[in-house]
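This document starts with one chain, in the form predicted alone, laid out as structure tokens.
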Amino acid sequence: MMLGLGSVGLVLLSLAVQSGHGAQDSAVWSREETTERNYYTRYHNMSEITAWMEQMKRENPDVVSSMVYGQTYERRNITLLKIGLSSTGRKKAIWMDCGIHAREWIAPAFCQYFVKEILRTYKTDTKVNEMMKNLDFYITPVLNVDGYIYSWHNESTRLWRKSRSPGTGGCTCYGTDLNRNFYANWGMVGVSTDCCNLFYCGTKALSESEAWAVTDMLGKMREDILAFLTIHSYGQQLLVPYGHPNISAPNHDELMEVGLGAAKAIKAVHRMDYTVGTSPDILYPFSGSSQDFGRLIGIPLSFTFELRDKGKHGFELPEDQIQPTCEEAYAGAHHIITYAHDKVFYSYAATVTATLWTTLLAAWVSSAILL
């Protein structure tokens, strides 16, 4: 039985989720009683995250729904939460995905925290409420479901990065780096064609069903998506397109300005410094990323968050850093989303107002001449 994630918390919850082909994804688990606050300061396996998604829908039926938009290689569902206030008109959208790399556990933890915060604040925070009226948030807590489940098996699999599709052409290794598999300068730089390599880009662009699922969704929604945010770790960076050193985004200056504003908002929370720039400038060049694809198809604001830390713990960030990491990252994401929202809705309002005043002025001038 799934108990509410309120003050009573989760009590000896036991759950086993079945994959699409009938095999059990994880063992039955149990925990001592914990409060909602404690829930968001711990990492959670896929069964727990799935149960949490269902709980978010049950507790917030007017604003939260879910959508299965693809399947993994091992036939598990790829599911997002759609969050927003109902509207009779067509709404704009914000995309956020977490867990494209299995070992980056802080990323799904952030997606969960982000959902919690917007649901907690939209009734009392006028800005969040306004954005919930004008925007729908499409949030995928775990994109690389197969890899994430595999990373929970034991200590030897904890640092698994890729998907779980098998190699081809006699290669006996598993997995493709999903963030090298998108149709955005695919295979050009910072990738490997060796299926045993961490940065293996696949046999072709979109060879992986997970990358295809995201591509399909973005293609259907691209006219409405104002910002694309993909959450990773580690490095404390905000990456902007493009990953290829010889290609620049047409709105590079805007991306940098917004990114620097987000980094400032992040630093204001816990004094953590985040570096902003393209990956060739501050990390390393690579192509075929989801961020680059998002910008390539016309989404104006596309960012990769590389969360804490800078290498001391790396992918195994201690649980006592989950909350501060999520708090500061939320401030950065909030800055980007607010900018994206206000640029569209306030600029539109200003344009309408200016047009109205121009029309009224023209009418007044005409009447004055006639008099």
The other form holds:
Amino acid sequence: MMLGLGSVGLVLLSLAVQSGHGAQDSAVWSREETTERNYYTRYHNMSEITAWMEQMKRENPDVVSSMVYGQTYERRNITLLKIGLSSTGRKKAIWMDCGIHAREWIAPAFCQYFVKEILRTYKTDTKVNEMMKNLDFYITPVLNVDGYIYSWHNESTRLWRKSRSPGTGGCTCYGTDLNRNFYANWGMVGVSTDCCNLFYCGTKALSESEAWAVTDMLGKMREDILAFLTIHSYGQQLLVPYGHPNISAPNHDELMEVGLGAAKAIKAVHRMDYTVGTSPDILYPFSGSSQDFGRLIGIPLSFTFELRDKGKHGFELPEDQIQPTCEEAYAGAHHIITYAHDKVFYSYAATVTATLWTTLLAAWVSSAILL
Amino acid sequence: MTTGVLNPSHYPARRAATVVQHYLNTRYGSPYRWIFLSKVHSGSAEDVAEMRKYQLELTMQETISNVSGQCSAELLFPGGEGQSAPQVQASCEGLLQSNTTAQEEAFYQQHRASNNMVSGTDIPDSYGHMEPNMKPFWHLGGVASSFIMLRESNESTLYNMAQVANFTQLETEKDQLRFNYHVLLHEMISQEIIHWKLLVTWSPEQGVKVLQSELQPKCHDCEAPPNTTN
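Form predicted together with its partner chain, following the form predicted alone:
The complete assembly is shown below, putting the previous chain first.
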């Protein structure tokens, strides 16, 4: 029946759908939001980010879906976007989370930018297209939802870091440092047992539902995840595992090499220097981090990004720096993801080719012997 | 404690270099001159008696003019139980090239008379934004904070000013502009936000001085959940 309408009919139909769509959206978006270029140069509160996730799904239904994979202390959903070209088989994955620490607003902004960018380019950029075919991207724009919302409450809460679970055992302060709560040498170094402390690691590993949600998801997917990226600010650093000073990752050299390559890609964008190293070397030692957990369960490439700046603005990075920060961080993430992807998908091809030649050689040798 | 040649990208050199940054701001900072560490080139650390001595080669950048300069610095962190400040010596080439005299003089004359006391809050605000006329007061807050950050620094700290919570101009006295400042410092190694109240003076001739400083207690009772519906 649609064929009978012809192309003019289709154009009219799509125009009607669009204007209806826009009218519905004007209740959700302010006039400024409709310009995509402006949207990604501003910070957005949690309800805006939630609406944006819905918009990403609506506008890209064949490549974007969402999953609620846990609840925060205050019973809010923890949601990720799963982005990739659908396939029949099981796919490899890239994990990215932003906003473990509430005050690091540039991190959720980067997750949003990253999603926007891969959706913008996957049809025209052959590398992004290839990676979208072979991989699924699991992106959590805001992990510490309670903390992020609290940091938007007013100026006095802007610099909140932890979760919003209450202290126990007579300790009246709020919040656990989610990045000390993972089951990765939990409680060993760089933590505090005082619930008022900024590094309070919780009553036990995974006491926080947010950390548990990530752990649960990663546990289900661990064989498939090629790279784990967790986004923070500030300091302009790329951290490699482990946070414990006496433990080295088995592929430390590879992690450093890939990290330095990412830093070089970052610098090429806006000439910003990002330092690469383990946390005990370049920042401070700490255990119980999501990055360490990722590496411990076998994800080979596990990185923490500390985005701009180096202290002049700190957590309150001006909005006019969102775009350049996201551009350089994207280049760094792209470098790591490409490496992770090519290591599996090109080395597989290389292995197949090598196997083929070996088989042919063996056949030639054995046939030569027979002769 | 790391001793000998330091890796420029590792934390011991970076923390010591940031102390040099604070020192340079106490000496040369103004509403139109604010210096930041750009790069650590090389460094070494040694134990000298009870103290820790650092030598560093650095690039510093004046953040308003973007002029960079090479600096050589020597620091002594006192050992033992006392909480005394590190001692710093530094010489820089090319860093102070920018001519700030005209701007400083205009700013000084503008605010010197008592008929319009200026004040401000939340600089920068949550979005990193500030009104252009607040910028020199932000710089001044950063420079004044450097006195405290320098004094409080040791090998286990890394200080930056997070925000000017508020400032109020007071009557000019002895030709010095005077301000009450409430600043938030971010200490990276503990991740704490530390509140200080400062009595700050400035003139183009005398530079920035901090006459009084008062640590504000951390407010644990402020942490009860408000009605957050967002």
